[in-house]
Structure formats: structure tokens, C-alpha cells
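Only one chain is given next, in C-alpha cells, and it is the form predicted alone.
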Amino acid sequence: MHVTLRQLDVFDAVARHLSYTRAAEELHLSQPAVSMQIKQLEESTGIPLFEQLGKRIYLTVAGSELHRYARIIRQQLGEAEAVLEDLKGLRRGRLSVGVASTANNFAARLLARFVEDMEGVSFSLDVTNRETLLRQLENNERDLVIMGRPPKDADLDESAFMANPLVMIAPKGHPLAARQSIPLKELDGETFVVRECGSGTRIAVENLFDKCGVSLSTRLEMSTNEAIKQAVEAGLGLGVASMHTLGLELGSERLSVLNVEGFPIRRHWYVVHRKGKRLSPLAAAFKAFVLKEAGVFCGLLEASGRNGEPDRSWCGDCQQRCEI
């Protein structure tokens, strides 16, 4: 069997997307070029790797087996590349980072600051949801991931680097906006706009409401934090969002942060990678940079303290106090 690395790369993309079109878009190739690579690979292996049923394609049993080996080969090549990068230092290389959509605002600025003096360094930043980030970690598709706390039973190396307080938000002029110390039970029956099931924010909110014996009445599920803010601003319900994402809305007084007992929900941001993963010098340097420098972005949190005084409790270091 004569197989090229290019054929394996194309095969892996088609196998992941189960789409020639999406694989072509990812690889910046034409769809006929992708089809030709797959045809040549099937001729080399002597067995079909995909089957088409209706308008969709599926992996055959042989295709599933080859995809498993292709991922192993790609991982080993990545490790070989990392060893070679050890010899190059930080002058060259590529950094691949996955980021939770809620963290995109500060994570992009962190990455831009890190690479600003590294002319030979290229990088990719994939902004997506929690479910996709966990899949990327499982498949070893990213050097590092920035997200909320990952599942405890996952085989991951996680390091907390910055507080991530979740606050309850309401549209401007909402009757609750002027009140202090609102009991959470008083919100039983209020309508909420929430993130999709499985998101870190949704999990944290449900845990708090369940703990306090309060029902969470939902009207809309949104897949992004921006959509949550827009829905709340439009008066479709109350919401919960990371304080890190509310700078523009609070500055223009389009949204209000409610003073509800139990809020902010005190969480942390984590930089995460597969346990035992050999980080390239570039990835290791970025991880160290995040752990050391991300605290400067806590200025947004401190500015939200009451009576003009910084609310430094939101940036506390005690992990147990800050996690639900």
C-alpha cells in the first residue's frame, strides 16, 4: 500500500466532516482535487473508504479503521515536529489555540500581545463552544485550549489563571435593576435566556438554581454569549453572562447587572492541554505567558466594584471559594 501524507491529510479532513465540500474549504483545495486524492487513496488500499447514501457520505468499516491509524500517524508527526522545534527555539513555529466563545475577547488580545515581536511565528485561533473544545482536546487537535473548568474525569492538564465571574443581567430599565440583595428564590418563575445544554455557563447556573431549590424557567436557548446579550437587551428574559463580555453593554447602559444573592457565580478560566502532551517551546512559552500575564485583564472586574472601590473579591485566588 503506497499512501502519501497529503492523501492522509485529505482523508482525515473528509472523515471528520463527512463532506467533500467542507474538507475542501478547510484545506483550501477545490472539491475535485479532494475527490481525486480520495479516489487515489482507495485505489492504493484496494477497498472503499466511504459510501454514499442519499446525499450524505459515511465511513465504511475500512474507512473507520484507516481514520484511526491516520490520527495516530498525524499525532506522531506532530510530536516529531515538536522535537525539531525544540532545536529552533521561539524564532519559528506554529501555535494552534482553541478558545471558548465567552473568552474570545481577552484571549485574542493575549495571543496578539504574545506574538507581536515574533515575526516568524504563525498561529490559529479557533473560537467555539465547550463541546467542540473538549472534542479537540480528546483528539489532540490543539496545542492549548482556554476554557472554563473541564470535566474532572477527563485526562487533561488544567491550570487556572484568572477569575471568571458570571453575573445576572437584565435590560435597561428593568424593575429589578434598582434593587439590592435580591433573593434568588424571588426569581422563581422569571423567564431566562440561556446557553445551550452542556455549556459551562449553563452548567454553573443550573447547579446554583438546583442547590437553592429554584426552578430555571427558560424561553430561549442561544449558542453564543453575544446572542444571549442581544436577547436580554430585547426584553426576552433575564440572562447570565461572564463579566468579561459586558464592557460595551454596561458602558452604553444597554444592560444592567442585577444584585442577586448567590451572584456572581465565582468561576475561573483555565489553560488546558492533554495530560502528558509534549508542548512545543512555543506552546510552553504561551502557556507560561498566560499564567503570568492574564491577571492584567482583571481590570474589567475591578472596575465593577461598588461605590467606586474595586471589588477585588471577584479576582480572588481561592479556587474552592470561586467554583460551584
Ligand code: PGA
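Positions refer to the first chain, counted from 1. Here the rigid core means the biggest group of C-alpha atoms that line up within 1.5 Å when the two forms are laid on top of each other. The model shown is predicted, which means the values in this text are computed figures rather than measured ones. Compared with the form predicted in complex with this ligand:
Core-superposed comparison between the two forms: the Cα of Gln37 travels 2 Å or more.
Once the rigid core is overlaid between the two forms, His67 counts among the residues whose Cα shifts by 2 Å or more. Core-superposed comparison between the two forms: the C-alpha position of Gln76 differs by no less than 2 Å.
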The other form holds:
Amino acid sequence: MHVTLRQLDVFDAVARHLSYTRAAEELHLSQPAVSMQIKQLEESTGIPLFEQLGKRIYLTVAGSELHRYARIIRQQLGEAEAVLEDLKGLRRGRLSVGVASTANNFAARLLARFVEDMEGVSFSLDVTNRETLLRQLENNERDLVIMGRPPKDADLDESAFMANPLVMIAPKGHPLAARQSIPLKELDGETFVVRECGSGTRIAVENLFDKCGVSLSTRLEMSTNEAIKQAVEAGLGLGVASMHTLGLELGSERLSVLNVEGFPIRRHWYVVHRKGKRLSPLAAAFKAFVLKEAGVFCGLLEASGRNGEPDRSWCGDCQQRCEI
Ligand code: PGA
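The form predicted in complex with this ligand, contrasted with the form predicted alone above:
Full complex below, order starting with the chain above.
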């Protein structure tokens, strides 16, 4: 059966009015054009859809059945049209964001703020380490990723939005906690609790130690910032963590930040996607939201003091000089 939507529309009009003339008026067609469409529809269905008794026409049983289906098809097309219209805006859709473990603290809060009043929209937040995020980007598995600076040679679009200072931590009362400007060399051979391979924090620490010719033992490896903080607090060794993960511990004085040369390691957060990716309206809106609001919302950018505006000077020069 080869039936066109146009034929179904004409058929629906004739079936509702039970009149070729009134259907033609409604559709702004001539009456012969309407009759022709119905004739062709009857030919392709292979069964009469109307019968004429006296001056009136009636739907046959087959015509009634087809009319039922024609209305369902029309209604479903209308629904499809509405869904596509919503997808063009921000009322509907799904946003899939990958987030570096260290960014989890603020990413969930950011997302919660963004989704306020977006009932038709669903979100997934996958928290994992840098290596996995890079693989997800390569496989185009996420709309957006929030992570430390991606490798230069990857085909990625990256926008920096917030500083991510990495500091060296020790348990409260540690002898080094009272010292200033501790040379990194002095920590050669010190026990460190480090993040797992594939973590951006780990790579940054290894790069700095390497650059300064200091050896870093990776004997004590842990896969979350929480575990690192607990281990450092318990006296297993020193650690390095993003300031973003330390709020409570510093507030309750369970950990101290050491004043070590080369620290804080100045990293930054980036919102990243594949170059040339066609972002959905939802993903584009979230990216714009992160770039505009993240620093202010999370209260993590250094304030310049001028009109309370966040200081973004690190985005250019400092990033070139300090990012490891
Ligand atoms: P993480 O952090 O992979 O160590 O959690 C991301 C980054 O700093 O690049």
C-alpha cells in the first residue's frame, strides 16, 4: 500500500465533512482535485473508502478503519513535531557530561543550578579520571567534559573557566607545617600518597617533581581525593590535592597546606568537547553557563577587589607560564 500524507489529509477532511465540496473548501483545493486524491487512495488501498447513497456519501467499513488510523498518524506526527521543536530549545533533551574526579565537588552544584526549572530535561554526570575522559572525548561519548587542560595534539575545543590550584598537604601538627618556602629538593625520599595513574593531579605532580629532579615514590596510590585526604590525615604520608577538595578539612583543621616551593601547582579547569562537534542547544547553554557562572558561583576565583569582579588574568599569561 503506497499512501502519501497528503492523501491521508485529504481523506481525513472528506471523512470529517462527508462532503467533497466542504473538504475542498477547507483545504483550498478544487473539488476535482479532492476527488482525484480519494480515487488514487482507493486505488492504492485496493478497497472502496466511501459509498454514495442518493446525494450523500458515507464511509465504508474500510473507510472508517482507515480514518481511525489517519487520525492516529496525524496526531503522532504532531507530537513528533512538538518534540523536535522542544529539542531546538531547552525544554527537552538529555545532557551527558563527563567530569574529572577532582572537579566533582563543584560540578554537581553547577549542574544542579543549571537544571533548576528544566523538568523535561535529563542529565547524566559521569565522574572519572583524566585518562578515561580523554577516551570518552575520542569516542564522542559525552556532550561536554570538565577536566584539566587536555593534550595540545588532541583534536579538542577547550575553554578555560577557573583556576585549580594544587597544594601539598600534611596532617595537622606536622613539623613541616610551621616552615616557609620549603625547597622541593628537601622532600626527596619523603613518603607521598599519590593519585592513580591516569589522574590529571598525578600527572601534574609527576611533571613538577621531574622538572625539579626530585624523586616521587608511587608506592602509596589511591584512586580518590577522599582516600588521599584520609590517608594523609592518618599520617601515611604527604599528599597533593586540589584546593577545591579541601574546604572541610582545612576548616576543621584536620590537614595543613605546606608552603613548598613550586606550589601551588597552577592548573585550570576547562570545558572541553571534540572540535567540530555540533553541540545540542542544551549542551551549548550548559557550556555558556559554565564559562560565565562557574568562577563566580563556586566562589573560587581570586577576587580582584575591583567591583567584586572575578580576576581572569590567569587565563592568558599565567596559564602559559605555570600550567604543568
Ligand atoms: P583528576 O583531575 O583526573 O586528578 O581528578 C583532573 C585534572 O586535574 O586534570
